[in-house]
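What follows is one chain in structure tokens, specifically the form predicted alone.
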Amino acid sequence: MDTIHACFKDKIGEVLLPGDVFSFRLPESGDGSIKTDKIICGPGLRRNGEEVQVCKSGILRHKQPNMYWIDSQQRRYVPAKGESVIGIVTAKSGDIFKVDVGGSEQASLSYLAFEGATKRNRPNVQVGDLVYGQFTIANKDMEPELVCIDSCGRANGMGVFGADGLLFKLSLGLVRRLLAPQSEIVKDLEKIFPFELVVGMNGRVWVKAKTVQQTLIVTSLLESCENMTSQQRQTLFKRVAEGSL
């Protein structure tokens, strides 16, 4: 019997609060040993034996086959391993760059964590530069660590960027909507102006359009999407495209 998934099923789509607990009984196999059932607890959930505790307020979401998480509208970012973020280089310390990622402490970035970087061929990174990187270490007991290469040693879109353009912040919930594979917000925006967009899981967004005016318009439209329904957003975007605003 799928007892773990059964205890979550009735709560999918409902609002949960910190302190809520899901209790379940681990099924036993034929020889009397306890059979463990796989479940992936995403942000906002923490498993402890035969209990799953809610540690963040929000809506319970589910993705097939066995992933559950809490969808919340928090603004403070907590680093997580594997997430791609936009950081600001704040200092050079020997062979390490210190990067502000919007968390409770700064992340470290080695000068060797760039494509083609060696001890002789160091990357040109200056204090104040924007970097797009991925966390390889991120937990509550250690300093976060960033890299700007993938598992094959390729940059794959990561590294120093943003010579022009505008950097601003959005809520983490809106950022996840922008990063969805078929994001309706991004598709609707592309019909108005051509632009470049870099989105970090830490809530930072970088935009560059053809002119400064278009860049500011795209920024304002993205910020306005926070509390709009799909119909309201499409109406606003249509008015902008027609030049009535």
Second form
Amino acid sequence: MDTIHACFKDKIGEVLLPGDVFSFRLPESGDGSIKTDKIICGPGLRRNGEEVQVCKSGILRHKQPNMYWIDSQQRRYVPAKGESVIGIVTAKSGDIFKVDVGGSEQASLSYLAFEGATKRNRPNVQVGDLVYGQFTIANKDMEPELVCIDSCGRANGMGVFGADGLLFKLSLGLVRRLLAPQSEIVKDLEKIFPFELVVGMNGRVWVKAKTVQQTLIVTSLLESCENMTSQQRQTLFKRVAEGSL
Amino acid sequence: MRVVALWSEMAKDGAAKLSKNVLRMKFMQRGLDAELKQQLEEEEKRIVSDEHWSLDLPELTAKEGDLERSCVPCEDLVYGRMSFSSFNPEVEVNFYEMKRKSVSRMETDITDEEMARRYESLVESMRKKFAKKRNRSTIAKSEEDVNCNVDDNQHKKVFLKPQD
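Please could you give me the other form, the form predicted together with the partner chain, since above is the form predicted alone?
What follows is the whole complex; the chain from before opens it.
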């Protein structure tokens, strides 16, 4: 147990490249069975028996007690189970809707996967609507499936949204920073003016504010946050806040 | 019953036997014993589980396991629908609730000891409420008794037949 974590410990916070391998000798146990230690490999790492291989380039991160992953940057989204995304309804065929989520395939969304939907009581979803839903099935072998209810059957904010507002695209790393538990960007943004924000893990963000101008301001602020340090960002936000007042 | 008797006779003769599917039908099963029924069921289960394909390699599954494809649990990402300064009240309420749920789960709950104490008093009061008038005094007595001595002097009053 200690040997495994020791292998990782010196590399936490360092940049790794695909092909880097962590191998550790598991101690010989009496019955000869392979004792798998409870290490959870997050995105970017692959476990191969006694080795852990890096598949993406990025910084190694660690979370107690035993989770490791690679923090990488990309713009192309790959669907993963359990993630909440914004999709655009492209087609309606029979009992399912085809939703574009920005992945390699369009996801399918059944009309029964909305709160309070029955066979008689169909949800009001048209082609071109924005939906916020979660993936129930998302792997490389099958077509991804979305649902707009949680396991208890409640909508919980998911479903069709967005009568007005603006939808735009950000990089995945910035989206993850926005959704972090104590996100500074969000804290700075909310001081400027009231607005509503929906963030999808596929890089799509939807903003709505009182006027069109305010909406555009928020959009351009978010887009510019990508390559700024927190200092620059705070000065920029302060200027905007004073300017809008 | 007649059908079953006929069937066993025909089988002995060596003449045309009834097919397995017919034998599995409900009216043919009524005449069978419980043992025979169990045997038939077990055979069926065996056939079904033989047809299922399975990997007989526990090592293979052990090697690949524990792969987390999503970064949501890694970085503890929050709920994606937010509203600020009461722009959309429903969304805001929902957002704060989800945040509260994920951040502090244990703080709003009461401790185990408190729960046990409350449950104890609840049980006592319910018992008193539904006890018959005659038993209420015994309950009061047993509560005061700190040592909880089980005293059986309060026999249940039964009808005594008059000795004639």
